[in-house]
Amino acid sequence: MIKVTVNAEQKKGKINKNIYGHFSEHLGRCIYGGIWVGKDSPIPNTDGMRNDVIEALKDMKIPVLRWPGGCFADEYHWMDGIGPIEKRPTMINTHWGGITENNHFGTHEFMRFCELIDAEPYINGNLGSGTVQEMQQWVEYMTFDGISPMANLRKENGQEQPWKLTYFGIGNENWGCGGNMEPEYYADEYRRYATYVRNFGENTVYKIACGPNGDNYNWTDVLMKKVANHMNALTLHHYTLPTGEWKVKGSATVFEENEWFSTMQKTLYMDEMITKHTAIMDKYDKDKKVALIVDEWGTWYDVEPGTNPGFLFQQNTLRDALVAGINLNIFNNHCDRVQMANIAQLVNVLQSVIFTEGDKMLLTPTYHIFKMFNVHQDAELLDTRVINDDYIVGDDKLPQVNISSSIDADGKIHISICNLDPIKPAELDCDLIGDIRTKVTGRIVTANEMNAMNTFDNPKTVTESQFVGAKLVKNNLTVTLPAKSVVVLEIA
């Protein structure tokens, strides 16, 4: 029996909405008939965007997207994606299958997703092989409300007003992709950049700096110790690797009970690195103000048998369902410094929350986990401590539960609780401790096998539904999890 105290009276802080962000990178087919359709599509679609994918991400609640990189944004040349579409010039994709874009697909588009969906926009500049200029003219050109080149420009291709935009990412994998630095040459290139990213109007960016890799704590306490006081935010990535290695990482599809252990291993490692990447962060920002954003994170195998290997499309399946549970009570149980996390990625590429074929879509497991969830958003996290069980594989063990829990604006409870186990079921006692509770309610993804999947032939194998297994009892909450299964429960 796996013993939970949830304590109704200890807030540890508000549970930030764009923990449940996502990613947008010109990657495969995101954008390009994952988003994007153009407005002479027969797909039905607004303004060039997918109708259906719209109302997806209204559903689910999506509070921020991030675009257009990734590896991608260090390329990319903002001004080949603005004005007439048909005189747009054309770029090769060179990280991602050596393609050619269009550019069809650019600021203007962007920022009207990003209305349609209801999100704020996070938008990534280009550093690496940009320049200053080019990144002081982007955010001229999307935020100043007044006379000038790059406004009177904006204004030439329709948008006549400014845009609002928060979140700026000043680089992206400096380390690697984004120009191969050491951390104290980019520590002064951020510095330099950021100088000119400029507040226009009433419009204040929240400046990103690029942050580790993985577990690079040198990174982060380089940045922090030169340019801590220049940003609002440092950025952290980290794939869920089941081999832990890139050259083979696995499949997403065929896979016996020790590669889902090692799964979930690997991405338990998130909570270790966030731990001390917090605790560098802390000795040069105690107060908090410098938040931590993990803005790529996710699953990554190996590309589905007969795709293109540069647009990483790979199957969901219970597996990323639990992947992504686990992620997300991460990432609420460090609240005091995560304020934003973004998974890989939204559409069509790695751990996707919905897939696109022609006019056709489905919803990944993924995507129901990113639903239930959605009730965490700007919650308060409340004080969880948890007594667990062993889910044991050779000589090795995890913890078999992995849980959050939140009470909302309306004083509502709700806990989320991922049983790793693959074959046993999980029981737990529960005390409440606050106001009495009368009633639970719940909701519940798995299924029968490990890899289980929806496919456009069948696409409702792996979603969520009601769930029985809690009674309440005088504030004791009893709860029979099934096997390899993530339950949110309501108590109100």
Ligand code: AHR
Second form
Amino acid sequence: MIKVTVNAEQKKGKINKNIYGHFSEHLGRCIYGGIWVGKDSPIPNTDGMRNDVIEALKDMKIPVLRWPGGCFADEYHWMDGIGPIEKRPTMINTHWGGITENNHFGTHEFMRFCELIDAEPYINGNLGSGTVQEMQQWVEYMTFDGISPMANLRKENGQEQPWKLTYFGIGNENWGCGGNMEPEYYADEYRRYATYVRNFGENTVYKIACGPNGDNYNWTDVLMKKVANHMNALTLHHYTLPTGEWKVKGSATVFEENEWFSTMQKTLYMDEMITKHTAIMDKYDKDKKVALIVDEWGTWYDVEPGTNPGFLFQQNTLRDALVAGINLNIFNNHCDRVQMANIAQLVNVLQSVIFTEGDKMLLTPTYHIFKMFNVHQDAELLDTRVINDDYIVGDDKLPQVNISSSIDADGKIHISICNLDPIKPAELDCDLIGDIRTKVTGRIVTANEMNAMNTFDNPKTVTESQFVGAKLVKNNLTVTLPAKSVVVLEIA
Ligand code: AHR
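Structure of the form predicted together with the named molecule (previous: the form predicted on its own):
Starting with the chain above, the whole complex follows.
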């Protein structure tokens, strides 16, 4: 029996809704085909953006969307993506498959898409191969409300009013595809570029510095030491690779329990990394003014056989649902430092929430987790203690369940629970400290097979349904979670 205590009288800070953010890159079929089909497409669209995708994202409550990359960002020259579409230059997407990029989706289209899905834009600037002037002008173009060369150009291109732009990234993975820099060198570059990212009028830019690759703690230390007072946030990128090897990462759909186990283990490593990066940040910033933003996370498998290796298209199974649930619980539990997270990537790429094929669209298991967990957005994290059981494979073990809980503005408590064990149900005995509660309801994502997935022929194999395995008597909750499942309980 797993013993849980949720203390509704001990609030531990607000869970920033931006933890439920997403990432869209000019990569494979994410932008083209996934979001943008063009105004003349027979696929129903608004200003060129797919209506089915817009509706699904609104329904999921997407709070923030990062764009245009990723590695693409540090080779993106924003002026290529403005003005009349037919005059925009065609270029090569050198990072992702060497395919043609016609720049039909640029700044105006991205901002419009964010309006349509009710999400805040998070734009990643080019520090790796762009100039300081180029970055300065992009921010001026988007946010200056007055007469200036850039503001005038924006108006000529049809946008009279400046946009509100808060989140701006100053480089991406500058330790790798963004210029292969040392942390000391990047810190100096960051300081220079950040100086010219101006606040115009009412617009205040929240400056985001490129943070570490996974467990590179030295990167965090150097950045915090040198430039903490010039930034609002530092990023962290960490992907879950079942084998831990980049050469052969493992299949998205064909795997046995040992790879299920290693995937869970490598996902839980996120908790250790955030804890250690936070400890370093605390050394320089005890008041937690600088946020940690996990702006790339999720599973990364070998591409689906027969697909373009540069497109990074992978299927999404029940295993991905568990990975999403675990990560989101980890971010919730670290909400004092983690203010945003962006799963990679939105449509048709790595751990996507949506797949499209021509005029068809489907929701992946990961989508259903984001939708179920949206009850935590902007809620208060609650103190939650767990005496866990083990999920054992051979000589290795992991905690069987992973949990976070929050209380929303209406006083409802939500507890999200992942049962990592693919064979054994989890039995929970949970005490709720606080006002007497009388009603528990729940939603669940599970399936018979570890690799159950949605396809265009069978789009609803893994979906959300009602959960009836919880009983509440005088603030004591007993829950039986099926093997390999994710549950969100609502206690009123
Ligand atoms: O998400 C795919 C790529 O992974 C991104 O472009 C890059 O930032 C990371 O290495």
